[in-house]
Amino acid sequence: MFRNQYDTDVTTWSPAGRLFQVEYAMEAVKQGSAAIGLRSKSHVVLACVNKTSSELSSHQKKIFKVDDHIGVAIAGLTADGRVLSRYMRNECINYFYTYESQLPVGRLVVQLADKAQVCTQRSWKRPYGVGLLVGGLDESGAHLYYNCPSGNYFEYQAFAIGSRSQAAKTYLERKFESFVDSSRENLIKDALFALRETLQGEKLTSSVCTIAVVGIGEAFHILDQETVQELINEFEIAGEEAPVAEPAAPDQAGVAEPAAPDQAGGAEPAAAADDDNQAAPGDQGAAPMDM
């Protein structure tokens, strides 16, 4: 994109009040693979998308633990992203040496803000090109938070970012008022449900995802591939079961045969998976910084 002169320094403002390069580190998280948060008064989930750029190579880490009690979950650039989880262990093990506490959510997140924002007003500095979702547990309860490469934070009961975002971000709307008091389970089953929209037809298995879990008397800790495996055979089979049952409804009352197609409830997330084909080519020329 040409933006004339005011997209050559981060420092520089256009006349529309914007700064580009801000922007172009907000493009980088769009482009990376799908990363999603959801959280319930006592637990959070987070999960990923695992994206190779071909197939004799393995997929780049982007879950990682900074605290028995905080975890990230990233999109976009992933060596950005490992340098920020490693200041926020940093910052973790600090605060836990000097005051022998764990270090609130909030103020971690709000420190992490700071230090992007820096990057904001450094000539010789660039944005970090990556979004994180913060989840963890500390005494006011549990916290979901997402911090931007503008030096922005938000705190959200479910959120998702990175390529086909979109169409989870549906999905996530629809069933938000409910996770507040879902069981560890139902909160895993969600976030699964999430993933699959953002994969647009493709099969969800373990070998494409992670997922990872921190809550009360559980600290924060991946799974492992079997038990996601399990875990999605469970619900795949669930799922299929529901379509059966409905037709028997039309034999009785004969009335409730359209309304199979609305139960299903599958077609709105791909139409809201198609409003983000945008960020969708991304995925072919992200190798480089994002897979």
Second form
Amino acid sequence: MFRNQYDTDVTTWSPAGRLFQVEYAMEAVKQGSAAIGLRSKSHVVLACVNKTSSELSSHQKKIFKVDDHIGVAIAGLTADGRVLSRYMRNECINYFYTYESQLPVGRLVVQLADKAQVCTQRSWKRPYGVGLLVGGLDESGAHLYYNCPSGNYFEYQAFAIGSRSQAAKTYLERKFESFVDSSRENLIKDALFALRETLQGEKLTSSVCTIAVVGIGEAFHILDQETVQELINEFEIAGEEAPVAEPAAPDQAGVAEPAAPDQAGGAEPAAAADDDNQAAPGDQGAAPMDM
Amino acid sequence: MTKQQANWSPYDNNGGTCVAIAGADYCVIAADTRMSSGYNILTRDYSKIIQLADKSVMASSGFQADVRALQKVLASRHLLYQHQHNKQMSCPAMAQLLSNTLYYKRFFPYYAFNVLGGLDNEAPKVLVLHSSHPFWTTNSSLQALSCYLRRMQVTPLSEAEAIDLVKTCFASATERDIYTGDKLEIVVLNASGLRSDYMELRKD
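What would the structure be for the form predicted together with its partner chain, rather than the form predicted on its own?
Every component of the complex follows; first up is the chain already shown.
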């Protein structure tokens, strides 16, 4: 209602104490195609859905290598994401030049957050319209952070952003407790499962998604299409129907996996894949950027 | 009134000799591991050789602090190149980068004498500054070794023969040059990759 009066520029507060331009920027993140991140003690997996504007074009690059130990997946204005990735790469290179050691992930995300905050407090700028899932490794272990256009950042065990990310988040909320001790393969499997949730029935193939991994002893790299397709086939999750049959997977996927002590609780309740409306971070009421 | 002279120099010469040879299908880059200052030996075990890219290896003698700074700058630029182009820098590209980086400091130079060896589209090359040579040496034993290596131009050598020649050259240079000795580090770059070898030299 009154939104339109106070949303002209980013340096105008609304009477309710909100900066609408920043919230609109976060809206842009929600419109982008989904990106998912999960982490264990030793690995971080980033996954994203590839959306092409037409069959003739190639898909947008959404996952960027920032350094051997850090990678980022973006959702929203991909051009902003590209620019921020370049900034992150430069920071890593400069840090290494000075200290001859890897830039800790936590430091990088703070710099990124501060950079985003500047754009929320200058009348001649606009906020970056991109959300970044920063996954990386440093001396204190594996980390996954989410950087918001508002300048906020949070650390996560697992998270999803972009359109239809709620479906993925629901899946991740169920399974996240098992991620800490998950093996690399299971982590990737869970990423693919979560990704499939966002496709809402579309077939999951390697041409629709991109997966990247970073871990102890493993530099950040994007898995090539054949590997991803093999993994999909192995886990047999390229289901056409709505993802209800997921609990049946443990039988078929038993081929290459260790006995499933890492499946949370073992006995998964069937078909809980629809919107759970559990304690989803309260989007209603509180200004989104305060979360 | 005589011109005022500086009572301090930003530079020091840490000595050492570097050699690079390009053969038909290999490239040999070698350098001694002695680091000196004046009549003193600072250490007997300092590597002057660095692998800048998949197929580019650089050896540098001169002022090692400047050498190290130069190596770091090139390494950082190479990282940037990889992010932008999704591939490693080729040897000629690296040579051009080296040339530009050195010229950037034309009026306060890097006191570094470099040989860059590598494979260019699978054909080995040794590159020094802006020209391409089949062999080159820098610093301490420049003159002494050059005449030995001129032999290369007459009879093409196999990889093993080239390594042998390098070892002989260094053994000989060590005899007469006080700044060369201790240990020889040899790096061989060929189609199957990179390998390192060491040989002891006289310690005096």
